[in-house]
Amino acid sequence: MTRFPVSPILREVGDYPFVRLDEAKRRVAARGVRLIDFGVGDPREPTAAFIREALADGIRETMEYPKAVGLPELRAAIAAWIGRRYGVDVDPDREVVPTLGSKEAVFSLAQVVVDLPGGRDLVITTQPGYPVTERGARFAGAEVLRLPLHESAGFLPDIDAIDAATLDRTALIWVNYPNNPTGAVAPLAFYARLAALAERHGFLIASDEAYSELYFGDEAPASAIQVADRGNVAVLNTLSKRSSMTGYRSGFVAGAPDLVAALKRFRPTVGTAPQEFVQRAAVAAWGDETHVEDARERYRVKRGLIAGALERAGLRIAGSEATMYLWVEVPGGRTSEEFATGLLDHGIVVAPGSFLGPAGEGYVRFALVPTIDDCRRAAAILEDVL
């Protein structure tokens, strides 16, 4: 019992699911079990030396508060990367705003676009998925509608099943492709259909594309920023996965000028801007593709090791087209948490699909973040215990 008020939303949403996973890991580690952790998508790949050097070079004797709009050089580097990657011209001054990674931007976006009271009070998310989209909506006072991602539909939401009245009160629809946790990729036609609905009904599409550069096919995934009319589209991306820079906290939102203007009004209030020396490192990272290609190849090797072991053990991989994840069907008769607990007893940490939403039940997620050597060790353990 606290001696001060606590937000009822905080009480309702409960603990962040992966806090429970951390607690379980500590209990098993205390028994002397050596853990190989596939539970959380925090890359352990080395950040490229030239990025670290740019960070160090950006430190001066005195450093003032960073501006929420970001350095002009960083906005220009992001716009240039979008142009090279997607063939889309964006105005770095009017259509791009740097963010402190993408998590804070994902959480706070609903506060910018939800219209209360009596206006657009609904945020639509997909599940299984990143829980921060729903939590951000709840803290903004919005109602949340979850769209399930079913394997039978390629892990794409059935957006045409949403009735017009619901869309008319929707402020924001979140999509995430390449998808965490299923590894699915969305075709450009999906974004085009969603953009047409957004224009007709007046809601914003927020496309979380944090895994856009981690893919295994010959063709790079499409982006929502490629739709013909992107006036109702916000694209969020980050260097966390692309450049193994989770601890740096550097990402961006790219969108229509009126949205970016609203973000620029909002963000100074909450002080969410990367430090200038991080922004200098980000300029270097967005300007280089060689280190991204190297990381993609390492993930390909790790994917082959773990996927091969699981398949030889008789498990079915339901999704792994892109991202750093394997989405694996749980053998019959066990819940995802029971199966994950069984693996944890052998030192293999995975995320139960139920932690990522009710539609995730029946699957577990392997995040391919351990080293290649640890993946080899894990593959041997999996083949032995499954």
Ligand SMILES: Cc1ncc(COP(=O)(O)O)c(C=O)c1O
Second form
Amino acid sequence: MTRFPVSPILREVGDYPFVRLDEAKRRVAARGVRLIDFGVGDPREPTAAFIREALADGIRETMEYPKAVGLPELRAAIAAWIGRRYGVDVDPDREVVPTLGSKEAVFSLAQVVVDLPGGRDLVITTQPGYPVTERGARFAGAEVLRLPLHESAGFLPDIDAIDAATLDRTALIWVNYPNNPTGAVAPLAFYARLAALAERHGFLIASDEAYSELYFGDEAPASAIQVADRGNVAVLNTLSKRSSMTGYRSGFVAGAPDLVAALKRFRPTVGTAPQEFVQRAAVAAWGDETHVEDARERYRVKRGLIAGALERAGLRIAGSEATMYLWVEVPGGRTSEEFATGLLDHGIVVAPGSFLGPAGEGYVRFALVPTIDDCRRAAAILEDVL
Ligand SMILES: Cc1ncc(COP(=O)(O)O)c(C=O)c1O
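Right, the form predicted on its own is done, so what does the form predicted together with this ligand look like?
Okay, now the whole complex, with that chain kicking things off.
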């Protein structure tokens, strides 16, 4: 009992699953086991020096409240990056808004589009997946439909299986490619099909593309921003993974002008306008690809080390075309939590697939965030214990 009311939704959604992982890690570390942590996707790579310098140069004696619409220079840098990366010409004033990382924007988007009571009250998301889409929808009072991602379908949701009545009450559909946790990539045809449905049934597509730059094949992944008509399409991206800048908190929403206009009305109240010095660092980061190529190369080396060790131990890696994740099938009829606990006893921290939704059962996720040296150490341990 609390001495005042606490939202029942807080109880219903439970603890953020990774908080439980932290507790298990503390227990094992207390026994003196050295942990190599593949649990959470927080890159432990240095941020490029020129980005840190741009941040420092952005600090002035007097710093006023930042504006929610962001600096024009940052909106222009983001639009220019979209132009170079995807060949799409977006209007920096009507189609771009910077965000404080993308998590807050993922969480609050449902509040901006869900229409209660009596209107469109459904948010569709995919699972296994980043839990914030569902949590944000729940706090916005929406109903949530989770579409499972199955390996047999390339970890793409079966959007054609959703009936018209359901689509007609949908406010928002979340998709996330390259996908956390499965590493799957979506073809442009998938976004085009979804955009056609969104237009017909009048909902918004939110495409979370946080991992767009961490790919290992010859072709860079497509974006939902590339569909012919982006009036129903919003893309969210971030510098967190691309530029190893999780601590800076810098991302953007781009696309549907009606949504960008709504966000510009919503966001000044929320207190999520990015700090101006962070925006200066972001201008530098979006303007450079060399540091991103370096990051991709480091992930490629780490993937090789861990994937090689797992495969030699007879494990199967599912999907995992892109992102910083390896999505690994749990061997031998164990649950994903049992398998993860077994690895934790040897100091290897991974996320049980079930933490990311029921369809994640049967898999564990390795976030390739430890250093290359630690990955080498972990590879030796994995080959030894598996
Ligand atoms: C799928 C996905 N989207 C969004 C984010 C949020 O990233 P940030 O808030 O650092 O931009 C994450 C972070 O792990 C993620 O995995």
